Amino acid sequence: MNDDRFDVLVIGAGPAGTCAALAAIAAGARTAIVERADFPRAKVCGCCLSPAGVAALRALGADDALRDAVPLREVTVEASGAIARIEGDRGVAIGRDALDDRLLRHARARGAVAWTGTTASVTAPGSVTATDRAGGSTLELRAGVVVVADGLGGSSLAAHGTTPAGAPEAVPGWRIARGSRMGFGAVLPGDAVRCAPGCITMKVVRGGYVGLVRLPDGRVDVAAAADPKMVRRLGGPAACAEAWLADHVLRADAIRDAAWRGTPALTRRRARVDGPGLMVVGDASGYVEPFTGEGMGWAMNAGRAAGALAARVAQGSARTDDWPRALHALASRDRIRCRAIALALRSPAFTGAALRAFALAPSFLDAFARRIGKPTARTA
């Protein structure tokens, strides 16, 4: 067999992309992964996995990668004033640079071969030319199956939809939700603010909304979902993140200090995920504005159907156009939820009387609490 030939290849080495790989690898499919990255690397995530993420990685044999994860039993909502706790099993937080490494490993463990510190670019239908960021050489890959798992930022798509030339575009480009808001986030020493091991903590604001939670070592990693205008108006993430944990801040130099990432536009949607020869998973099929804890879970899970469908397209039992109705019956539902929740997230007014409402009704919000993240048909 041809070491540049794969039964299937995937781009990106995220929850999404290596999820994948392990599916596809469990499949009986010869499988490479392409990452531009070099790893461990940091992520603007609010690093909290959820059941369903959990469960994902259990079912892939690979969550030993969540060895010293910090289970999460409390979350914390602030709003104009008022705050409800929400107690429960809500997953476990871990870092991004830890994890996304470990997962690697592992898929490299079972055989796959990885790439990282390359850029890809699908150029025709199985066809990718993979280019090593550092020294600037490439190479010609070939597969049965291409499954992009590249991110929001992930830039292999762009040469597909005008090749071949002529053709019409197989896979078109973003579809940014008018008023979406950006990310932005970093990982604060532990003394940098207030933080409770095991609890997330949200704040919703004018604006946005910022989430804390301690990761396994101590760190304090932040997250946050803003209007763009009003990190500029603030003066840019640490700013903002400053002006909204206001009275969580300990040490303000920290946060200043910190190494501060942003993101394109969250709320996004692609036309297709599919085409000849190609899927398209994770983030880069589609995002929804954060806040209920889901997004990673719902990758692993995409991801996981992915590479089980790509490795049966490879063997010829299956076809990618299968793709598009199998990702919708997984996440759907989920997403219009969280969806939902984010656009009223919008008025603080509103999430503070919410919240003080619920407040005289504890049992609903706990009812609705415990169906966010948790394991499903669709994903056991």
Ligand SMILES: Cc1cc2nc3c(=O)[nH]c(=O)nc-3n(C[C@H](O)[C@H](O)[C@H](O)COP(=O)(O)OP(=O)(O)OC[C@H]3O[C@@H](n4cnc5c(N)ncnc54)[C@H](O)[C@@H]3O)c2cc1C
The other form holds:
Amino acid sequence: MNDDRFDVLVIGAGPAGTCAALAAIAAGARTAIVERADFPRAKVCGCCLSPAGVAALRALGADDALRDAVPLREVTVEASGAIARIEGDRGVAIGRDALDDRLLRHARARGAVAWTGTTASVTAPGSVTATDRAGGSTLELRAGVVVVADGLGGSSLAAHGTTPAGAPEAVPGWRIARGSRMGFGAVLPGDAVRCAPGCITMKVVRGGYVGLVRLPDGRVDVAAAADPKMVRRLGGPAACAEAWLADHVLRADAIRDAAWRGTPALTRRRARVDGPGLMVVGDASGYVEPFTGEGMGWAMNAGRAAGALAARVAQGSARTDDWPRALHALASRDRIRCRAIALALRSPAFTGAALRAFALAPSFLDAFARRIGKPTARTA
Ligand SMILES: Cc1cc2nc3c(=O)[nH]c(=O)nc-3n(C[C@H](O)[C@H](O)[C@H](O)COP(=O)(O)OP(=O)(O)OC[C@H]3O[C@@H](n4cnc5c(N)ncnc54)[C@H](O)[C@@H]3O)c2cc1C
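Which structure goes with the form predicted together with the named molecule, now that we have seen the form predicted alone?
After this comes the whole thing, all chains and molecules, with the earlier chain placed first.
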């Protein structure tokens, strides 16, 4: 076999991409990964891996990537002066620099050929140009199936733009929801903010919400979803985080000095998630606001399914057009629920009133509480 020809070529080494690669390798496919960033790399994320994500890694035999992860046992939601504490298994906290790097190492150890610091671009069915970002040299790669797992900010399908309606051969483009929020985040020194280990703190404010969690090495991850106009009005991500975190802040200088990163619009979907020799997975296939902290778990489970299917496509026993139905079955109900929660939280006053209702009738918000922990909510 030619060295530049693979059964499955995965673009992006986030949770979706590495889980797709691990599943494809397990199914016997010769697999490659092309990743734009140099690893380890930071990523805007709340860093809370859901129980479903933990289970996905266990099923792939990759859960030792979570060896030092912090078990999460409580979520605190604050809005308009009300606070609800919700106890239950919320999975684990782990930094994205460590998690993604460990999963990529796993994939390499199991036989994946991987390039980092290399930008991939899909040029034709089964054809990818990979450009080394530092040196500018290019490789022309071929694969039976290309799995696009390049996230919200991915560029591998950029050349293809928006899918014209009714063009079955077209490569997928984005549909972005009106009024979509953006994400921003940073990892802060451990003494910058108040944040108890093992507890997720979520604060709902006018224009968005912000979450805090303590990572295994003691640093604190901050991630927010925000109305872009509000972020601009408050003077950028650092100023916005400082204002929103308010009484959690211990060292404002550390917040101002942190390396803040932003994301493009969060709520979006692909017009299509398949094409000739092409499957799209993870955030690259669509995303909703992240309040319930399930994106990585979704990405891992969808990645697992995509990798296994891609191996079968490469072996000639399945087709890429089986992917939309498979993905819909995996993801659509969760995304609708998550979108509904995100819309309900758009009003901090409503959220505060709902949290106060916990005190009067804990069963009132039972379904909501179940979604962010076991329904044993208490209101402070
Ligand atoms: C504010 C915020 C908070 C969040 N909090 C949580 C949380 O607490 N828990 C949770 O589970 N999820 C959370 N999420 C969601 C989670 O971060 C994503 O759902 C998850 O990272 C999706 O994984 P992915 O593999 O699809 O994409 P990504 O993790 O984005 O990985 C995509 C990879 O593709 C690479 N790439 C892009 N373009 C190219 C290219 N052309 N060529 C090669 N490589 C390329 C990128 O460098 C990147 O490494 C949050 C998201 C946001 C924005």
